[in-house]
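A single chain, nothing else alongside it, follows as structure tokens in the form predicted on its own.
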Amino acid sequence: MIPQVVWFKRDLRLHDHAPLTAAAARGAVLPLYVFEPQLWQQADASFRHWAFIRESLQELDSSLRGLGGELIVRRGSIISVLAQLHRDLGRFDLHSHEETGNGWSYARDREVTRWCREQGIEWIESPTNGVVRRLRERDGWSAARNVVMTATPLPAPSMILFAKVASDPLPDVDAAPFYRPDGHVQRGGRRDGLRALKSFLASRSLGYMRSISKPGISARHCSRLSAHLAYGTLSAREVDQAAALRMQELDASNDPSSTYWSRQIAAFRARLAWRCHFVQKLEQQPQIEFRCMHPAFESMRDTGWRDDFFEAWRQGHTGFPLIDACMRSLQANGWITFRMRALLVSFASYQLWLDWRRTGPVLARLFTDYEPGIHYSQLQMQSGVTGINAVRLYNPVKQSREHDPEGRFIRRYVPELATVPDEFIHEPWQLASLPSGYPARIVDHEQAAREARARMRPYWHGDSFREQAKAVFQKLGSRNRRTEQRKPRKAASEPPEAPQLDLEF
């Protein structure tokens, strides 16, 4: 009998699981995690994410120790670990489910495939997520995703024969250099997870799309669980199948407040969905995390880089008192709504002139739902960059007196202001003197702004930009219907491809 080595990767859960059902239904089950020290040296690797996965590890192991097995933990390069198992099993087949992950992952991945070819060993890799691994267009992709999304999930197996070999021990929740932010982390594990969703589903989604853009109170009434989605410790399937199922049970209330209730829960589908398709994008053009999809901004933004207005962004001191809550709100917690995130990358990249390849990997960093696909296509989307999207330039007062009108997220992010007056709240620069320990604002938000557009005038302009622009559309635009019917106008008034969304719930 075959062994079967079941990798887990960036899906740590046993339900829904279709690599360990697979294996499970050939012969004795190796369950393999593999620390890769490599991995975590990467620009975008942080403690948040690491502290994540390791409870989501420790719960897995626990879970698998519960059907007599236990997950095998090995330390070094995957290429070294597959290479010590073989000389010790001999011959095994080889599962897990495809990643849509980072460059080193990518890269990762093919030496893998190289490495079984050699040795004559069978990969077989699982689709996941909704996404659609070698699709060469993206017409046809949401039915795909769909035709996914409305299988029955696969349960857990209730037995399972295991393999035996010894096991390293799990790292230290300090085994790597990573980058280490003080503040909260979120739980991982399945538990937290189903809770998560449980609560979600019951009672905090009442108020989703009116809290949505709203930092504070979003943090409750998301649902939180974009960093279970984004490590696997719940399938997208199992998410979506008990929302659609939340929807019918309130669809069949007599409740006065269930029809506004399910329209609720149908916006966080949708936004299930537009999850998908953002991480389709990386999965069809890996370059993305590097290189602007729209190759003429390519090097837009190689003059004009300040390091002071960069550390100022990154530290939260730059004077506008939203911006400078968010990031020390995102410092302390690792989250923040969509809304101020798009808010941070669009500051950054217009009113400072900040590229996206450098402050993409800070965000990273120090969101623990970092997702790739998600992360890369929305910086490029926020700063610019796409061709196909709406510029999204956001005035930070305006979004500040709209978002936060009494000025209590502020307040409690950015304590030097706990004393100034609700009337300059949003704009302390209008205060005779600062207050003790803010700074000045470093610069002027419209006039950056007016600066920021004429930069990218000439761009929009370009002689083959409509060309390429209609290229990058047919291979990664989105098929809704809305841009199914109109073709890809000049990008100076380009419409936006999707409404605000917050990916990460």
Ligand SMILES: Cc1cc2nc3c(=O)[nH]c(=O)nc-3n(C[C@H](O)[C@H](O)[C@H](O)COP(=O)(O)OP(=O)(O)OC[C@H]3O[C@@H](n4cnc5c(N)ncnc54)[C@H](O)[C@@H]3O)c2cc1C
The other form holds:
Amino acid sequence: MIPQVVWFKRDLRLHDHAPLTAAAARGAVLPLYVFEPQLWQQADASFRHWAFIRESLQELDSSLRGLGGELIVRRGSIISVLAQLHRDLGRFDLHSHEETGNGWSYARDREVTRWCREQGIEWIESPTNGVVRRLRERDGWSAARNVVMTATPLPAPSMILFAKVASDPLPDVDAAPFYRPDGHVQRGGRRDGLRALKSFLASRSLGYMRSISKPGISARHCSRLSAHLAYGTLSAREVDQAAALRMQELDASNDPSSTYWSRQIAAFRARLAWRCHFVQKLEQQPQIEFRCMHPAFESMRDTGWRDDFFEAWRQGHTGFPLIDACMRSLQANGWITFRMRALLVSFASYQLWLDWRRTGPVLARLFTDYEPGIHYSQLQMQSGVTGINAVRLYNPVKQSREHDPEGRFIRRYVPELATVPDEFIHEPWQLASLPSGYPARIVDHEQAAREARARMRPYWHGDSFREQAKAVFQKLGSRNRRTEQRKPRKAASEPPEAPQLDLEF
Ligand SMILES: Cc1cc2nc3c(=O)[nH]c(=O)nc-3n(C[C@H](O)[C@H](O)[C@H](O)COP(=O)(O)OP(=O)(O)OC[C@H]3O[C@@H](n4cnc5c(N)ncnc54)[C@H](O)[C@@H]3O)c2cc1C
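Let me have the form predicted in complex with the ligand next, following on from the form predicted on its own.
Starting with the chain above, the whole complex follows.
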């Protein structure tokens, strides 16, 4: 019987795991995780990711032990690990999920394809969530996703025959030589993911849309499932189906709050669909990690880089209270809500004129939930380089007044401002003298915004710009109508986008 190697990547679970199910049906299974030192040396890798993955692997191992097996861990390049297994076991079949990862993992998977072909090894890859590989027509993507997402999730195999091979120890949490934030790391593992899903659907989601943009309370009312989805301790399909079930329950209820509540969950499901939509973009165009979606913007930020601005932004010392509080909270917790991520990037890209390719890895390392497909698409959108999205140039003071009106979040993460009176908390530079230890603002944000607009305007003109924007839209743009975002009664399957060719400031 040919051994069946299941290579766990960003899918650290036994449930709804097509490669594992397929492997178990074929023969003796070897569940493999490879700690690849080169992966961890990439600019976007961090201790936080490894800590979350490591806990998830420990739980995966204990689930496999419950079935009479264990997780086989190896350290080294995947090719060297596979070659060693080939020597030890002879021919085997290789199973995994398709990975839409960063440039390094894309190149690594091409090497694996080549190696498998040379060795006569069959590598069977299963689709990941609603992402469609080798998609020919973007128009048909939504329907293809819906087929996957509505199919019944696969149960975890109840019996597996295991191939016996020795495992290396799991590398220690401190062992890897990469950047280590001092802050908190979200707990990994499926158990915690299921717990978060349950509490979100049962209670926390009632305040979802009301809180989603508030930097303080969003941490409670958002699902907090992003890291679990990024490393696959839960599949997007099982989460979406649990949410659909909860909507049905609410829709059937006579409770006065149930209609409102059901809408919250519809909005959440819409975001799950956006997740697939954004990952699909990277799947179709891996270059969006490195190059602007619209070529006109490729060198727009080549001049004007300021090391001092970059450092101030990175450290949360810009002199803008909400920006600094967001950055410091991210350093402390590894998570912040969508609107504040957008604000951090917009401020860096416009007011500080920093290139998203250099700010992006800083955030990737800080986010426990780093998901390349969402990350690079969002960075580009928030930096105004897609050519198909409205330009979102946020005013950091207005955002601060709207989303943290009493400055509670600011005071929590910027203790230098703890005693500043409410009327100055959003603009401490209006005080006669700044509180000790807090920097002066590094730019005049209104003047910097005017300059950014003026710098961008020339790029948005001409027939060839429009033609190229249409091509970007044709390949990567959402086909959803705008109205679906305004009325999320049903789960919108994609975020609204249009070939938006005018500047919207
Ligand atoms: C510049 C920038 C970078 C980002 N980088 C990442 C990233 O690396 N990883 C990541 O998971 N999310 C990223 N996001 C999207 C979003 O901020 C997070 O998904 C969300 O805050 C995670 O918290 P949650 O799980 O509680 O989200 P919820 O609001 O509960 O949403 C549920 C799930 O839907 C998906 N989702 C939510 N919002 C979006 C969105 N706008 N686009 C695509 N999918 C979405 C996520 O998988 C999320 O877990 C980024 C946003 C911006 C503006």
